[in-house]
Structure formats: C-alpha cells, structure tokens
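First comes one chain, alone, set out as structure tokens in the form predicted alone.
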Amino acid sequence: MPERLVVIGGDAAGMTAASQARRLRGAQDLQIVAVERGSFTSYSACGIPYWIGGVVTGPDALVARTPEVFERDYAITVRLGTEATVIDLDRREVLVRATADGAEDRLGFDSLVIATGASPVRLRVPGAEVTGIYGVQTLDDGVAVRAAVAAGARRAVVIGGGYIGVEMAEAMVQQCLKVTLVEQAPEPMATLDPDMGRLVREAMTGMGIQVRSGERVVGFDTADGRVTGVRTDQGTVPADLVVLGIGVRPNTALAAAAGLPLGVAGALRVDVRGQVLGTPGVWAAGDCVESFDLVSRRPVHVPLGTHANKQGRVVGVNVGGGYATFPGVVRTAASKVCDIEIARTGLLERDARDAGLRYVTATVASTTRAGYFPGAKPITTKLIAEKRTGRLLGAQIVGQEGAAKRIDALAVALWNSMTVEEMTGLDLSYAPPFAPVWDPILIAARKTAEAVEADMVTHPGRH
C-alpha cells in the first residue's frame, strides 16, 4: 500500500507542497489527496483586486492549475467544496464534510500538510453580519464582490488601509464607484511609518478617494438585510457595499482543536523544515504559520503569497524525502493605489523599538529617472539603521512609476546584514531613462550613514 499525504487547503502553500512531493515520489509510492472548501485551486489571491477592478480578466486567468490538471498531470486528487472539520492525530485521520450536502468522510494519512491560510478580520459591531459586507481573501470572495458591483453598487466603503484596503479602493475607483476609505489609525498603510503613510493618504485624496483616518467603525446601517451605511465614531458614510481590509488572522482553529502548538498571532509553530513542532509527520505552510524575522530575530506572522509558495515548496521537498529549509523573512512587500507605488522591507520604527533596537532614520525625495528625462516621477525613500553599527534595519518607498521595485535592492542589502555605509558604494545601474546618476537608494544610504556618524559624534559614550 502506498503512503498517503493529505493536504488541507488547495491554494498556494498546499498545492505547491503537494506538487513538489509528487515530483520527488511517484504515484505508486505516495497517494496525495487535497481538500479545499472553496471552488478553486492554485489561484493568485494577490490578483483578485485587479480582476475586480477590471485590469485583468478572470477568474480563470488567476487560476494557475485546475483540479483536472492536478489529477491528470500530477496524480493528485482534489476534493473541492470539502471542509476539514477534525484532525485526529491519534488515529491519523482527518474528518471532512462536503459543503453542499453535509456528507462526511474520514481520510487516513501518513503525512499531513496544513495549509488553511488566513481569514479577514470581521468587525464585531451591530449590523456586521448583513449582506453586502465582504472580506477579500479567496477567489470566491472576489466573485461575490464582482457580483455586487455588477448588481448596481455605486458607493463603496473600504474599512482598513492596509494592502487589501488600498488595492480594493483602487479597484472600486476603476469600476467608477464613489469610494471612501475608513482607517482607525492616523494614516493609512500601517505597514509604513506614519510619515510615509501620510504621503499615501495625500495621494489617495488627490485621486478623489475620501480618506477618513483616525475614525473607528462602531456599526453598520442596514435595510432589508443589506448594508446601507458605515457608522464611525465621527459620523455615517452611505454604502452600497463594504470591503473589509483590516487585516487577517491565521486559520488555525482546526489545528488548535487538535492540540497543535500556536505562536505569535495564533499562527502554527513550525521548525525550519515546516514540520509542526513536536508532531512528526504533520507539516504546515502559508498564511497559517509563523515565520522567523531575520532582522528582529523574533517570530512573526507575515501572510504573503511569496512566503506561502516558498514554504509550500520546502514542505513538499521534505515530505517527498528530500531536505529543505525556510530560513526566514525580512517582510518585503509592495503594493499600489492607482499611480502611487508603495513598498517596504525590514522593520518599521515601532518594530525596531519593540525589538529593543536603537536607530536613526533618513528620508530623501528624488526622482525615478534623471530629472531632465521625460517621465521622471517623484520617489520618497526612507531608511532605518541601527545606531553605532549602521546596520540597515528597514526601508520604505512611496513614489510613482519605477519606485516600488527598488525595494528589492534594499531587501537584498537587508538580507545580507549590510550597513548603510557599505551601501553607499553599491554598484547600481545608471541610465537617464531608469535613474538619476545618484540613485535614490544611494542618496538615502549616504544620508542615513551621515545620521549614524552624527549620532556617534553627539553621543560618543552611548552603546
């Protein structure tokens, strides 16, 4: 009898693990069954806002591989519309239930991969359960939002100004809706420091998006079971549909009920190979697990598709009999809202303080191309460096076309523990269509190195 691998979750992490395990082990040695409670497998969740906005076609265009492809080319059985309800570690079984008719089944396993992802945070305020309030985490969620827009929605309220929030605000603008973004924090994009978030708010306001920052949602107005408005502590905003962009929580209730260990933010604790701590044969990857932050040296929950795919591959290699590790993250991410590009890597100021690190910062304004070259756009770059050592701790960028991908060079510097002084000598490319002769990264590194030096002169005895 071949061994059986059961995978819970049919998106990036789960199906990458399943596919990689199959590449290393033939069907005669390993049977693979994946269960997915939704209607799609292996799709780009990051592309959902752009499909809703009409920039890309979908949903089929967002699906990398269908269940039929997995069955035909990988000998992987996928059961859509099937939800795992119990993990029985003693019996090595997963109890599953069909969402259509409630029929139950038990799947025995030799190895188990938990890739249950994360769910949008729901507000617990009056009216929060009515129709017209959507999270945007799965392709099924995207289908529901598209249907609401097609049904004649004209006023959209986005609650939360993180990645999903700003991307969905852009999508609603592209669908010609009147858009209001409500954010409890003083500025949108809490993944940036407030001074950089302010640049995002100002740009969004200039696009016609009403940004109501510093407001807390206290309830929803409803009529006939549908949302009609969002009530905050400072007033009411009319709404035909509401999108929740206030973050996600790891889907670990199933794992917790099985007694598996949880860590930061309730995410599953795994070792560098992706095995759940203390549980041989049980693996986890993606938005439901915690990762190791290589800068702060602390566990973190960072739900991003880049990590999910890498972690899934690592788990698949190990399940398939190989050896692979996931070293950690530096929290690199990028986004956009209309023509404003947003990127960050490493620690924010508050992260550095929480980690007990003393730091300096420098922020510079420049252009994405030579100033005289047609199409040169503004870019603001902020670096955070450790006092005394000058080690780069984090970076943030807000700008227009050509700005965001510069974060990758900064992420590489961060990954390799470079100092800002070392970064001033980086051999970066130059041509007027692509950058000024002094790239914004080099200017920011020089200014930050000067701040490190100035601090040492001002406080020579501090360590």
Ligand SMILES: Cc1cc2nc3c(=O)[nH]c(=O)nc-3n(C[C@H](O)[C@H](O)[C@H](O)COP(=O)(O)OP(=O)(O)OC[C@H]3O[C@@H](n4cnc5c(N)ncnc54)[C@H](O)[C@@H]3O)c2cc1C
Second form
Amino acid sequence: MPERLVVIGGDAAGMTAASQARRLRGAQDLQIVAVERGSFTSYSACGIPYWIGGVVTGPDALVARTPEVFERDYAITVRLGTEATVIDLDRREVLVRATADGAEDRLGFDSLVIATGASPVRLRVPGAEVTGIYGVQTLDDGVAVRAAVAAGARRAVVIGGGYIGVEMAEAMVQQCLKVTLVEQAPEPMATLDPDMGRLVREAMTGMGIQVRSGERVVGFDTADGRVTGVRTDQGTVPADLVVLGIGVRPNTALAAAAGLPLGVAGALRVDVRGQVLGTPGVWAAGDCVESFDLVSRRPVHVPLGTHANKQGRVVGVNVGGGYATFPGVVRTAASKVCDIEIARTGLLERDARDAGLRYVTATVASTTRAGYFPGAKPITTKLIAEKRTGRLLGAQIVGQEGAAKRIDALAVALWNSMTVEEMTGLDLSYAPPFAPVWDPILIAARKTAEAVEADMVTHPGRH
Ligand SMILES: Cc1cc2nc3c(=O)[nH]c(=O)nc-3n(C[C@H](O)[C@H](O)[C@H](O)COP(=O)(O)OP(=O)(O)OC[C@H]3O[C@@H](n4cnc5c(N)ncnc54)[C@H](O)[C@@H]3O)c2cc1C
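The form predicted in complex with this ligand is what I want next, because the block you gave corresponds to the form predicted alone; please supply it.
What follows is the whole complex; the chain from before opens it.
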C-alpha cells in the first residue's frame, strides 16, 4: 500500500507542496489527494484585480493547472467543492464534506499539509451581511464582483487602502465606475510610512478616485437586502457595490480545533522545514502560517503569494523525503494603482520603533530614467537605517513606470545586512533609458549614509 498525503487547500501553497512531493516520490510510493472547497484549483488570486479591471481574461486564464491536468500529469487527485471539516490527529484522518450535497467522507493520511490560506476580514457593523459587499480572495469572489459590475453597478466604495484595496480601486476605475476609497488610517497604504502613503493618496486623488482617509466605517445603508451606501463617522457615501480590503485572517479554525499551535495573528506555528511545531507528519504553508522576519528577528504574519509558493515548495520537498528550509522574510512587496507603482521591503519606521531599534531616514525625489530621456518619470525613495551601525532596515518606493522593481535590489541589500555606506558603492546598471547616472537607490543610500554620519556628530555617544 502506498502512503497517503492529504492536502487541505488547493491553491498556491497546497498545490505547490503536492507537485513538489510528487516530483520526489512516484505514485506507487505516495498517493496524493488535495481537497479544495471552492470551484477552482491552482489559481492566481493576485491576478483577480486585473481580471475584474479587464486587463487580463479570466477566470480560466488565471488557473495554472486544472484537476484534469493534475490527475493526468502528476497523478494527484484534486477534489473540488470539498471542504475539510475536522482534522483527527489521533486517527490520522480528515473528515471532508461535499459543499454541493453535504455528503461526508473520511480520508486517512500518513502526511497532512494544511494550506487553507486566509480570508478577508469582514466588518462587524450594522448592515454588513447584505448583498453587494464583497471580500476578494478566491476566483469565486472574482466571479461575484464581476457579476455585480455587469449587473449595472455605477458607484463603488472600496473599504481599506492596503494593496488589495488600491488594486481593486484601480479595477473599478477601469470598469468606469465612480470610485471612493475609505481608509481609517490617516493615509492609504498603511504598509508604507504615512509620508509615503501621502504620495499615494495625492496620486489617487489626481486620478479621480475620492480618497476619504482618516474615516471609520460605522455601518451600511441598505434597501431590499442590498447595500446602498457606506456610513462613516464623517458622512455617507452612496454605493452600488462595496469591496472590502481591510486585511485577511489566517484560516486556522480547523487546525486550532485539532489542537495545533497558533502564533502571531492566529497563524499556525511551523519550524523552518514547515512542520507544525511538535506535530510529526503534519505540515503547513502559505497564508495560514506565520513567518520569521529576518530584520526584526520576530515572528510575523505576511500573507503573500511569493511566500506561499516558496513555503509550499519547501514542505513538498520535506514530505517527499528531501531536506529544505524556509529561512524567513524581509517583507518585500510591490503593487500599483493606475500609473503609480508602490513598493516596500523591510521595516517601516513604526516597525523599527516596535523592535526597539533607533534609526535615521532619508527620502529622495528623482527620476526613473535620465532626466533628458523621453518617458522619465518621478520616483521617490525612502530608506531607513539603524543609527550608528548604518545597517539598512527598510526601504519604500512610490513612483511611476520603472519604480517598483527597484525594490528588489534593496531587498537583496537588506537580506545581506548591508550598511547604507556599503550600498553607495553598489555596481548598479546605468543607461539613459533605464536610470539617471546616479540611480535613485544610490542617491538614497548616500543621503542615508550622510544622515547616519550627521547623527553621530550631533549625538556622539548617545546611541
Ligand atoms: C486580490 C489579491 C491580490 C493579490 N496580489 C498579490 C501580489 O501581487 N503578490 C503577492 O505576493 N501576493 C498577492 N496576493 C496574496 C496571494 O494571493 C496569497 O498570498 C496566496 O494566494 C496564498 O496562497 P495559499 O495557498 O496560502 O492560500 P489561498 O490562495 O487562500 O488558498 C487557500 C485555499 O484553501 C481553501 N480552503 C480553505 N479552507 C479549506 C477547507 N477547510 N477545506 C478545503 N479547502 C479549504 C480555500 O478555498 C483556498 O482556495 C493577493 C491576494 C489577493 C486576494
């Protein structure tokens, strides 16, 4: 009898783990069954805003592999419309239920991968349960939002100005809806410092998106079971359609009920190989697990596809009998709203303060190409470096075409614990169509190194 691997959750982390395990162990040796409660497997949630906006087609184009392809090419069985409802660690079984007819079944396992992802946070305010209010996490959610737009929605309110919120605001603009974004924090993009978030707000306002930051949603106006408006502590915004972008919570209720350990934000605690702490044979990856922040040296919950794929691969290698580890994250992320690109890596100022670190910052405004070259666009780069040592702690970029991917060079510097002084000598490429002779990264490194130096002169010995 072959061993059996059961995977709960059929998207990025789960199917990467399953595929990787299959590469290392043949079907005679390892049977693999994945259960997915939704209607799609192995899909790109990251592509949903671009599908809703009409930039890419969907939903089929967003699916990397169908259940038929998994069965034929990988000997992996994917059961769609099948929800895991109980993990029984003593019997080493998962109880599953068909979402269509409620039929139940038990799947025994030798190894289990929990890859249940995360779900959008719902608002607990009056009217929050009516039709027309959507979280956006799965392709099924995308189908629902597209249907609402097609049904004639004219006014969209996006609640939450994180990266999903601003990407969905762009999608609604592309669908020619009147768009309002409501954000509780003083500025949108709370994954940036407020001074950088302000640049995003100004750019969005310039695009015709009404940004109501510093406003808290207190309820919804409704008629005939449908949303008609969003009430904030400062007024009411009419709405035919509301999109929630106020963050996600790990889907770990199932794991918690089985007694598995939870950490930051209720995410599962795993070791560097992806095994759930203290639970041999039970693995977890993706948005449902916590990660280790390599800069602050603290556990964090960073639900991103880039981590889900890597963690899934690590778990798959280990389930397949190999050895792989996931070292941690530096929280690199990029996003865009219309022609504004937004990127960050490492710590924000508040993260540095929370970690007890003292720091200096420098912000430089520059251009993405030589100033005289056609298409040169503005780019603002902010660096944060530790006082005295000058170690890079974090970086943020807001700019236009060519801005966001510069964050990757900064992420590599951060990953390798470089100081801003060392970064001033980095051998970065230069040609007028791609950068000014001093790339914005080099100017920002030099300005930050000067700030470190100036701080030592101003406050000698007070560090
Ligand atoms: C709109 C949007 C845009 C994004 N853009 C980016 C981006 O640009 N870059 C980036 O890095 N990341 C991005 N992300 C995040 C990225 O999509 C996620 O980090 C990634 O999908 C996580 O993969 P996962 O497999 O851990 O979880 P998920 O993709 O959430 O998959 C988990 C699956 O488990 C299923 N499931 C849950 N519970 C059960 C159960 N009990 N039984 C059966 N099935 C279950 C769910 O239906 C789901 O399909 C974006 C996310 C969204 C929503």
